[in-house]
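The chain below stands alone and is given as C-alpha cells, in the form predicted alone.
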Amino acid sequence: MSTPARRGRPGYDLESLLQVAVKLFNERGYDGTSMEDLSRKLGITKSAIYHHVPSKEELLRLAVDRALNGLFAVAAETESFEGRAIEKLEHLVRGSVLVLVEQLPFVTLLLRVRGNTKIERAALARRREFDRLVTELVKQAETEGDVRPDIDPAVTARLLYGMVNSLIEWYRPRRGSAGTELADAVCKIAFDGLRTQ
C-alpha cells in the first residue's frame, strides 16, 4: 500500500493552513483579513490555499465548528454523567475550560464573532443553544436546592460562563502547565466561592 500524495505546497496541509488563518483572524479580525493576507503570511499563492478550501468563509466555519464541537462534546458527556445537577454543571464548566485551553485560538475566534456573516450567525445560534443547556442545568440545580434561588438561572449561567470565557483575554499556556489546574481554579471560585469559611 502506498500513502496518498498530499495536496498543496509541501509543509501546508489543511490543518496547518487553518492554524495560520485562525491566528490572523484573531489578530486582524475576520473581516479585516483577506485571502491575500493569508497567502502572504503562508508564503504561498491564493490558488494554493483554494486547493484546500473553497473560501475564507470555509476557514471560518471549520474554526468555529472546532470550538463548538468541543463544547457540545462536553455537554453530551455531561448528559450521561451520573449525579446531581450541580455536579453535572461543575463537570460541564471544568470540561469547557479544558476545551478552551486545548483549542484556545479557536475558542477565542468563536467568542469574537458578531454575526456579520451567515457562518457567524450559525455559530451564534449554536452558542445560544449551549447557553440554554447551561441555564437548564442551573435551573435543575436550583430545584434540587444546590444553587441559590434568588438569582435568575439565566443570569447565573451567564455570569458563570462569563468567567470561563474571560480566560481568552488573559490565559497564555506555559510549557508544562496543565489545563486541569486552571479548570480546578475556575471551579473552586465558581462553586466554592472566594471566602475561606
Second form
2 protein chains.
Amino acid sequence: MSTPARRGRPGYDLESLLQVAVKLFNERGYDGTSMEDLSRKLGITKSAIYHHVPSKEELLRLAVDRALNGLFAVAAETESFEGRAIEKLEHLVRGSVLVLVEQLPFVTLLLRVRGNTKIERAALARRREFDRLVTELVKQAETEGDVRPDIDPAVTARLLYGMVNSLIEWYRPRRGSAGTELADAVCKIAFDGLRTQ
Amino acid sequence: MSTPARRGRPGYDLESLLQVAVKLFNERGYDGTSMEDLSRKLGITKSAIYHHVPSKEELLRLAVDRALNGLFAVAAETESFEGRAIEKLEHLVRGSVLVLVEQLPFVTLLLRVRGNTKIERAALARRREFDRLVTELVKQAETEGDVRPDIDPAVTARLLYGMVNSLIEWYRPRRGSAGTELADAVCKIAFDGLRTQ
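Starting from the form predicted alone, produce the coordinates for the form predicted together with another copy of the chain.
All chains and molecules follow, beginning with the one already shown.
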C-alpha cells in the first residue's frame, strides 16, 4: 500500500520507525501503547507501519534483541579471552556499560519487560542466562583468589549489575561525555571500592 | 455506609487496606489500577474503601511517605553522628538497605513513581533532596581524604544508590534471611570493592 506524501514528514524505514516506537514504549509502557498511538506519533497510517513490520510484538522483539545481542556480543568476546576470571569480569562489566550507553532506549525497554507475552518471556530467559554467566565468572574469580569470598557470588553478580543497570534511570547522553568515563567509574567502585586504599 | 458481612472476608483497617493497595499498584501500575479493581481485590465495596481513605491518590501518598520517611529517618540519625563523613555515608547506605528490605513494597512503589500527579511530583522532589544529601556526604568524605577523588561525587552517589535500589528488582524476603547480611554485602562492595586486597 502507498500512503500520500505529507509535507515535511520524512519517510520512515524500519530503523527510524523502530527508534520512534521504542521511545514511545518507554514513555507510555509497552502495554499502554497501541499501533494507533504509534501511527499518530509517526504521522503515517497503520497500513504504512504494517508495510515494514507485521505487529507491535515484532517491534518489541527487534528492540529487546538489539539490547540482548549487544550484551551477549560482549560476553562472547569475554569468553574468548585468555586470562584470569576477574579480568574477564571487568571486561564484561565495562563492555556492558558501553552497550547501555550506546543502546540506552533499547536496554531501557529490555529492563522493563515483565513477561506478559511469549516474546517478553523469551527476553527474560535470555536475561537470566546472562545473569548466570556473570555469576559463573564471579565464582571462578573467587576460586582463583581474586574476588572476596565473603559474599554469595549470586548476590555479588546482582549488586554489580544493579549498579550497571541503574544507568537507565539517571544517565542522559551529553555531547562529549564518553561512555568510557562512566565505565571506568563503575569498575573502580565495583572492583576497588570507594575508600581510599 | 455499612456493607453486608461476607463469609470468610476479614475486615480491613487502613493498614491492611494499604498493604493490599500497594501490592496491586506494584503489579498493575498505579495508573493502571482503579478503585474498582481494588474493591474487587479486597472483596468490599468502594464505599467501604472510602470509609477509610478519601481517594486513590491518598493511598499513594501514604505509601510513598512511608518509604520516604524511613529513608529520611536514617538520614537524620546519620546527621546527628559525630565522626567522619565516610562513616556517616556507610551508616546511611546500611540503613537504606534495611529500609528497603523492611518496606520493600512501599519503596518499590516509590522508585517507580514517574511524576504525573502532584503527589508523585512531591515524592520525586523528596527523592532528589535525598540524592543531594548523599552527594554532599560523598563530597565531604572526599574532602576529608577518605573517598577516592577520581570520580564525580554525583556519579558516585548515583551508582551507590543504583546498587542499593536494585534490591527491589531481585530481593525476595525469605525466612531467616537477614537484611543485615545484605547491607554488609552492599557496604563491602561499595566501600572496599570486590577485589581481594
